[in-house]
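The chain below stands alone, shown as structure tokens; this is the form predicted on its own.
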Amino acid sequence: MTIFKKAAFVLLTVCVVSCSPTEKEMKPTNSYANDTHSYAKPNEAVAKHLLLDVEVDFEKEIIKGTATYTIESTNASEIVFDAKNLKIHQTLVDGKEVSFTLGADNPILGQSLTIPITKAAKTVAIRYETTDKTEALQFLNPQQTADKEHPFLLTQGQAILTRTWIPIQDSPQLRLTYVANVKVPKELMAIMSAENPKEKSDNGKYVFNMKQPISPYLIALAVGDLVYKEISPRTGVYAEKSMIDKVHYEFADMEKMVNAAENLYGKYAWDQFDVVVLPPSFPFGGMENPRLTFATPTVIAGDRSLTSLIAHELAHSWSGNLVTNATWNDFWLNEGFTVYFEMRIMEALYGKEYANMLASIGRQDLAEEIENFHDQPEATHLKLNLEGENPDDGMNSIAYDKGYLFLRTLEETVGRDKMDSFLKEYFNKHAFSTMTTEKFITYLNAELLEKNKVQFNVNDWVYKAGIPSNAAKIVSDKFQKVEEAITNWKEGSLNATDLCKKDWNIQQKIHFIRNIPKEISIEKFTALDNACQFSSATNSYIAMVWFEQAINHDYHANNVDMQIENFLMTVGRRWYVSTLYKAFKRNDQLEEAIRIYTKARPNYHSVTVNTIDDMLGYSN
């Protein structure tokens, strides 16, 4: 046993007693929903607190250690955990070794890990290590980082990937607190979705405490050569040294965002709101890990034009982290509410017109997504049935933008004041709990619609395909001016040079590019690029939408082919890269897509790889 392990063992013993929930907090056992994406049987035996004692081995690219749970049961004889692509070495109940059973391996769910317990059992410990198939982890070599000096590790647990780096009851309804002891190389810093250090330790040992109960998918870890810079006493940013000043500038409005959010729907419940900007392979725009949002470097535009993403992840501190979807079939309860809240934060800070531009782009995304699902109309329901499928398949514009449109339509029906009062009470009353669609509808009917004698077609929105006819109309005056310019440019009364001189913000430019007519000539398209220099855009969002149009229009001038390839080689954000690979496929350029993807694939996180593999029919 190393010195670290001895110290950790002492801390483990202390924390199982003093850091776990009290007996009062542990009882009574809840009535949990059936979650087809977890093997756990929480109505029989459930974990309520985790003590994680692990070491990160960059040489072997694994995490190894022990997960010790404080449990409660209803006279159960066993407790069941989720595990996928893990090596389970030993299990103990109240400190005594017991046998364990691993179930059949399911390609999506992994395996059940069943451990016998007694009626009086209080703790279960699992000694394990990850493998090279662990999907949540991405180990990066120095060349894949900004500073290119040290390796990096990031985790991504949503939706059901936490079970690939921690054996756990991996259902979003199973909230737990945690303490973690993490050992990393001393030149690196470890940070988690918990109370975090602001400086590196001298010996690479870190202790984390998450006092509020969170869902398993929100347990997150990042390890790298990171530094911290404060924005306000409760907000700040982590990044690699070469990025920290840019990140600090970009996210300077974080405290203002927290204040705006609190003014809308009540006190921020997580004490600290920090953001870490990760290497470009991170598969999402952001991930709302409590106290520590993970963010993509693609939002560092230099002009704060893409920071609605931070407002979105902050909004998750209420919708998602505070009140959480009970199962992944109820995912819209996380994302639809969060987009609505995001738009309200952006409106409070930057005005209604700005928020409407963002919402209009989302409305376009929704129309495109519904068209994509024309052969699967059930996939456009808000309440999903994902049994037998990867829940990641439900993480699309339906949950986000149809969910938002439902809530915006509801707001316009009942009035904003009533809507705000309802949502504030909803978050307050259900804080630190989980919600099913059916439970929410019951609450909505009782506390908003019936109370105010309002008729609303809730079931049409939630359980039927497409968009109901009463959907709110989102109008942006600035976008209408863009559309007028498109018409004038198309008809020849406005040339490309004058068009590019217009004082448009980023959202207007994106709206313009996305709506370039399909039938526009290649000469006109080339003149536009020559005037606006879109092929060399440094704003990643503009680059993505322009590159998609370049592929759609079979455009190859201005070195755009090399720019597209470089973009796909250096950006790992799934939305961005999948948009371009999809464009290649749609335009009968599958061979080119596979050529680039074969080179870029090692740079992507497994979340992105799984999506693109399936899209392109790629086999390694």
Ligand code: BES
Contents of the next structure:
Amino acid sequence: MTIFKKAAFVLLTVCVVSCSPTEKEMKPTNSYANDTHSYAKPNEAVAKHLLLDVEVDFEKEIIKGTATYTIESTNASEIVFDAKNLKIHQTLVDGKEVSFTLGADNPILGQSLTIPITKAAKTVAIRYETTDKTEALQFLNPQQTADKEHPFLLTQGQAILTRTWIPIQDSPQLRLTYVANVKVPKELMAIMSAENPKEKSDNGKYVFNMKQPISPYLIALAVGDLVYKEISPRTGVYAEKSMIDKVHYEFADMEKMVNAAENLYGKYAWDQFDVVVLPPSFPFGGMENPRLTFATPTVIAGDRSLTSLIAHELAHSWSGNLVTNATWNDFWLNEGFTVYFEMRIMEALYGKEYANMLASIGRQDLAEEIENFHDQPEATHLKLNLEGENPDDGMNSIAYDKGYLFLRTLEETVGRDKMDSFLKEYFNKHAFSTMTTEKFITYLNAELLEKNKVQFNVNDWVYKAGIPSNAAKIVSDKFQKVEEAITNWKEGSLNATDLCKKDWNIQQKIHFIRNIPKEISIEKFTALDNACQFSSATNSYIAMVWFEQAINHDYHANNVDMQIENFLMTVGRRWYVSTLYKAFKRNDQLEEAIRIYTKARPNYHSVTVNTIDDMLGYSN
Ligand code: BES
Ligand code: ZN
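Now that we've seen the form predicted on its own, could you pull up the form predicted in complex with the ligand?
Shown next: the complete complex, the earlier chain at its head.
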């Protein structure tokens, strides 16, 4: 507890009994959770609106300009922002220059930026520019784009990277509205997590408005030679020219998804739902930037087989963007709810069986993740303690898949109708606010469990390791067929050719590949590849899981080594590439991993680089 917070706590406790007017005046107007990943002291002074005036310089690969905040304070004599690897040129309070202080540089958190204010202060302006250490930004050369003609810029704010491109109070509980004036080269279009243009401007100048308050990690910018294609009046896609039709085809069901989501948990709050498909070095599958989801091109499979990713990012429009984790320790509130909601959207569009296949894949991921953490059981709690750690490192599939399993088990216990009205009311009641794990549990106990006289071991799920014994059983008929085929193939009653003739969908193929027995002979493995041609799979998910198995089985035929290397050289999606580097490492092929990584590393975004550097013990 900081000294101030202690003082405030004492004051509040005293005030319950008696409170003099001066003490009342000094009482903080709001009380925010303690976020160990931000230097901001929002109980003293907090920014409510951002006016961002910036220019993107592709030559120098920097962003330069001014962030002007409208602030609210109690009796504070200073306001504290987060800044990491930024050059701060000047700070002004209500237009008058003041001197600022930058604190010690912490490798995870960056620096505190402290600016003196008076009680009457209304605005604080910070003139700054980014540096080549700015982790949120990735500048791409034309060669790294689809059309190969123009450079590209993308940002990634979650978890604590927004402070590397904007000096900001960077805690997820600190919502703010923003207006941005962004200047880019006139051949390029800029788009943000805000109201967006549908065409390029003549002069490279763009004005953005985000009128609903959002968390800092959701401020996002992409700049490139982009075009827009509408799917419905409120949904559409941005992509480079050579991709736009494929992307439009792939995501044709977007309006149906928004509809299904609204039918479940209430009105879509952000008016527009667009998706931009970025170059392949984007480090995530998707990122739920409000009004404009960022997506990897690896989901453009040609057959709409990987679109659950869109359902997932859309679901964040409720769980995450509307009701937001207060700190990164509560990350499961964002992701666990979102996976649950994602499955419900997919079920509404494509049926129970499809959703159960997706859920089964997640269930296997969860089992594997718990196994990975066998000597670190506290990492398998839903509620985390990431103090002193990079929050990004604590964000594994536990939050997603255990979070999902918790909610699914809850649903099966109370029944779907009760679950749905509970969730609908939860989103409605807490819209545009933040949630801690404790606040959620109190709400759950009162509004779902006690009301319906249901007993549920919430604390086991949230505060204990592993999977509680009451966990729902996830069964997929189509996956059972796959498991039977695996047994028959292993025992010899089914050969590879007949196996490959089976009319399986992508999820079934993924399930099959992931469950190829360890002890299968290299001859059998080769025969399988010859028959099914997995080494030249065009579906990125199939390719990824197959490459992992190829590494596990020390398999080198059918040019698979080249395919793996190409994949790692072009794709920067962290989950994919880390799966493959991890497989190399696990199978005593660290040298091969480092050989490829050394070449591929310059193509990756900093979040992927950080993860893989750590994993391979790489230092440049
Ligand atoms: N919000 C996450 C991405 C993220 C998580 C960024 C943690 C930074 C830190 C996003 O919604 C997500 O979960 N993406 C997944 C896809 C999803 C279908 C599971 C991904 O990127 O693979
Ligand atoms: Zn997510």
